[in-house]
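Shown next as structure tokens: one chain only, the form predicted on its own.
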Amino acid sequence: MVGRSDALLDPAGPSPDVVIVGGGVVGCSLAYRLAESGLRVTLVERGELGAQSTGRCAGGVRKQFSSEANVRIQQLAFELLRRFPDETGFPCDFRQIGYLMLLSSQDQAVSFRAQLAMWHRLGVSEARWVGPDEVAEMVPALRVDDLLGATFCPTDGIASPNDVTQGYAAAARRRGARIEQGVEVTGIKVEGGRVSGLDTSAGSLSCPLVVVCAGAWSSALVEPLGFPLPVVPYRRHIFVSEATPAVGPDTPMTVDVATSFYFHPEGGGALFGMGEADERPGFELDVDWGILERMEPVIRHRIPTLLDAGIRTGWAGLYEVTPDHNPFIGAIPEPEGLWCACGFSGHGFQQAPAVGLALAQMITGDVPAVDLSAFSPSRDPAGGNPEENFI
């Protein structure tokens, strides 16, 4: 059972300056940001911190986006994850170990060369095209025949979700924020049309900002309020291996575009998953053994000894998907005082070092250390090219 504080509702206290709803990474993220700007920032979790998408998700980390907003955020990103232990006091077991994306048609190596082209033009020199041959020098396990190439990028790589998220709140907490669990937000209430606090499961609270970082619940808390959230949920899996020659330590995090399989090192074995085109949106987090059956196929093609080894364990949690695979972030416009940064499709522990500054440098009025404005809440989510929703 997790523990709350009723000193929530002591009206003896100060109210917040702002209410985070949500205590994923993003939430997280922001509520030691807005804390270090001296607001009095308190931010209210269902359950556990960081238990839902954050900590089920793969923990893959790359600068490999195919929207320049988005290659902007993660070189941001970036820069703050190889500070996070100085400025946290946690690690984060940040290993670039590399992103390899495999390519396997015309129409893939056409786009990610491309890509690699506007990668380099941002900075990201280090991103490279690689042939089949040394794809296989790489992944000696891997199937390369049927390949074009590949992009590499070496400092790409994986972190520790739970390590992030916690290395977050406990800074926060040290500049002041109050983080309560085990508090349910039922309503955001509204007068004047401006917000004026929150009903929770532990009663009410007053303060004039909410910032919604619910994730796959986000669109329950603000279309109530008239403005349409189109954050759908979608479950994924993830499977973890027994020890296999297949994936060493030093392997990088490999993506079959054409199938979106993945796998990256861990614990000896190898992490791995692959979306599923026919997936209903919902809620369930049960895990779905069959889909092992449904991915074999899969991997007997492109990392056929990968099949020996046992299964040690498999989860399932969610994306928070939108219609252009890109995340909502900013000010709604109505009601006043009402903030959102959800709807990532995957994309939300590599990219929340970076929101959780940029979004408090926009809430206090400073320039943002990174331009969030292609990810407004009020652009037309189904216009444009969708971001290449890969782990």
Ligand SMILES: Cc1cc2nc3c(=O)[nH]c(=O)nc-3n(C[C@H](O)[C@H](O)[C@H](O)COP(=O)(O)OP(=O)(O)OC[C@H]3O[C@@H](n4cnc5c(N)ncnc54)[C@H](O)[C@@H]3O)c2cc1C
Second form
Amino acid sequence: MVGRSDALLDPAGPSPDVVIVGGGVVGCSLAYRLAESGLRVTLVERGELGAQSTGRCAGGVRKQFSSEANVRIQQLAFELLRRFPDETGFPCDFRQIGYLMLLSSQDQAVSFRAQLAMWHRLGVSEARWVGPDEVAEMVPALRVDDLLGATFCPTDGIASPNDVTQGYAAAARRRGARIEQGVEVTGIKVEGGRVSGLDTSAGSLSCPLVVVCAGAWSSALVEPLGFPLPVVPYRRHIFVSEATPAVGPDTPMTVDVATSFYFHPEGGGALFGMGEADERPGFELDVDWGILERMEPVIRHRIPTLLDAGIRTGWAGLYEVTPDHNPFIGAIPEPEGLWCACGFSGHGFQQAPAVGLALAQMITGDVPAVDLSAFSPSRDPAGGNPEENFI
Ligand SMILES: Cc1cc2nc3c(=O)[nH]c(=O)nc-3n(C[C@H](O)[C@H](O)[C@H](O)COP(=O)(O)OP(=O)(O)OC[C@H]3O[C@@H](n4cnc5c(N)ncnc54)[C@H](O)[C@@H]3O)c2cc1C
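Please show me the structure of the same protein in the form predicted in complex with the ligand, now that we have looked at it in the form predicted on its own.
The complete assembly is shown below, putting the previous chain first.
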């Protein structure tokens, strides 16, 4: 861990070209890419790197998204995850065990058949339709008699959020980025319509560019400057079971689309979670063990033998949700010099590798490797088609 350094506030020291607020996976990925492009980068994190949403996430990585823009981001993200150990010198435990989307209603089946055609058109040719019998062969513990089918992409999978974050942070440091932990940004300073610096718990800092990568806390930094950025926190839980024959090491990440219940193999057991219909926004992170009782009927219906396994651990983290479940990525129109990458609505771990690269290219004036214009902070986030709200 890199501790707070007085040099951060050293008026004689060189000012950074850009300051990134937030040291989750998104901020660290961006820090690496900006430092790689030769900019003087400082990343300011009020806690420890990757300790918030990133460190509490399920690690799912898929190409099966409902919008073309998200599929394209994921195609680049997969390429970057495959190259991650070579690029950064760190492992990322990328396990391509596949993602299996279980579909039990006619509406879902129609929607996912249309998405499958779109995935094929974009080059995700390995994704395919799977009938209930084949689903049962793939995951024998599942109940399949009410399924119309599933989509399966064998190259989807899981990776380690901690490894990816620490790997990008270490690679950023190697390229000269400063990473300051235990320092909170308390305000963004503006002079003459331009960003001029930051106030922090360790004093003030001058810089012409600020990128807000503060996850569920991003609105509080941007909205005081007069730009609405609706990113709303919702608590989501994860539980990990003791070892169970219901879920083996090669069992795909499995999502019950109707309920959002999902599971994947983890340390001999199963990691699982589910959203709830009546969630209320808030920053609370205490574990509500009562959710296990509310999940019980869903698990009993879909994978009853999972209930035979004890619970090893559980935790909660924040989804950072926007009205259309898509992130805000890009320049904020005013003040000049203010950028953001936040509001990933439960998909930010898997999008971070591609977003870090493409956003760095936008900031430095290069052509981005993937088009992020659909995610502009200036769009109407209440219009358009919302992205699916599952893991
Ligand atoms: C239970 C759960 C399961 C999930 N599963 C998946 C999954 O399977 N796949 C997937 O892709 N995504 C998943 N996600 C979503 C994913 O975790 C997030 O989208 C992603 O981690 C967002 O990364 P981030 O860097 O934007 O935010 P964060 O990781 O939250 O980082 C933001 C950082 O900013 C810091 N910060 C905030 N305000 C300030 C300030 N004023 N000054 C300094 N620092 C500040 C915070 O301390 C924090 O460290 C899941 C999330 C949860 C909660």
